[in-house]
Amino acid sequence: MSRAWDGRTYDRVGTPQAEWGRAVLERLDLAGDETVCDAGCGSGRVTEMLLERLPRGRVIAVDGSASMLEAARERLTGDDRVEFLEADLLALDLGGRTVDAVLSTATFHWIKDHAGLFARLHAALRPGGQLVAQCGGRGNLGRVLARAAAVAAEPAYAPHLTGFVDPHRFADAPGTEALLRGAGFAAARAWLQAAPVHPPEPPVFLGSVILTAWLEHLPEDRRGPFVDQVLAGLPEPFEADYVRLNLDAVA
């Protein structure tokens, strides 16, 4: 199922997804002529640091979410080196084309078969080309999906989310990379690492960040109660737990 994102709030407070996204393109080899693929670019934050980086390359910047593309493309005005392409990782088709590498940040935990994932990544990339990426990992906000799970079994919400599914997948490493060498990489490493944050605007970004499956769930005007009760009964200063899952690998 496709996310009811909202390009302009979550360009706005996703700066800790921003930094990750700068930390993760360190990892990445490149000359600077060649063609990457953004796989979840979101709001186009960290396609922007990526195109700083491929002066006379070209970025395909892939997103499932319309208005995503749409924060993307404002934000990416008048740069002709990159092409935008609305589409599910699951269905990649880049129309015969191959890429030098994939770059992803924030987006492969929203996607539950990471068999059916790296496989269409593989398909994507050249021989030899570099998959680099994070994602939520195994334990990953564990502290607040716990509390949210807690304030959705309330009578005010619990009708509203009788029989839902948290739709994340947070794997582990030792999995991951078995998937990765099964899709065909020749290489592969994954590792787990912990990145708690401490968000701007907490209310807004459990909201539009962390909580948006179980928001689409939820009448409108339960929506900003369900947030307000999840951030009373965390600690204060909020902290939202993160812990990220690394992945390079080469085709």
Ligand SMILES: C[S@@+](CC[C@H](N)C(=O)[O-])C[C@H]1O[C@@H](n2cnc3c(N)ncnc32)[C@H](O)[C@@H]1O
Second form
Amino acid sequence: MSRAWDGRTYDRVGTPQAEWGRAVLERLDLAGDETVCDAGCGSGRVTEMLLERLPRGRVIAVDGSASMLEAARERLTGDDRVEFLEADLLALDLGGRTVDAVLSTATFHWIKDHAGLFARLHAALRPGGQLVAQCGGRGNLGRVLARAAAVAAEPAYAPHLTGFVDPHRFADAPGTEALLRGAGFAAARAWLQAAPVHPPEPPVFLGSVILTAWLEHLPEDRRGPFVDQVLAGLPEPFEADYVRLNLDAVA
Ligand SMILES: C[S@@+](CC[C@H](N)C(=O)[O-])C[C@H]1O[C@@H](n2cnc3c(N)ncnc32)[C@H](O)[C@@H]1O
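The form predicted together with the ligand, contrasted with the form predicted on its own above:
Starting with the chain above, the whole complex follows.
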């Protein structure tokens, strides 16, 4: 699990993710009194929108990053409908409780073991409960990450990145549907969607959203130059060539 998240910065620049989250949220069928797990809640921007749909409900907001959860707590302070849980989703344990739905945005591509992940989420859902999610999909950020790999191979960075393994898994739709069914979901649908983005602060966006896994392996004084070099080798204006994978499933 990447530890390099800075919750406050992500909260400020994660607008594309929040906007995608708003659209994903619309796919959840809610009466307003359900208990929903936000799996990978980050700094809580999508969680906050989810709470608007749950006037009589509850949210269990789970994330593996203490910095993200701190930002989420700040954002949602005083809202007693939310319970925060710092946990790895691959070891998700709700203490025997089940939820009516799982919402997850911009998170699953940070987890390689999708079979294990889907099994955990299935176990957390009541029978008939919904999983509605979106994450990076096959081809996501292909141009940006190819450039990052090229810069990572340069002598200034390569010694620090020996043994570095790209933590992302950008899955395709048919394979994801098969894994969801294999994890026990009764119905599963997945589809890809191109979603290019032009963030207003490219270096900050690259450094705090896209390249976090690389940067946590680099010494402090190499991080800025790494981001600048990645950016310098990409066409202007900077475009983050996102491809999203959508998942709808019923437990
Ligand atoms: C890009 S953020 C998305 C946050 C929020 N859902 C949004 O759409 O803005 C991805 C989040 O997934 C969390 N994450 C990644 N892998 C995780 C894991 N194995 N267990 C729990 N959280 C994880 C990260 O800590 C991070 O907060």
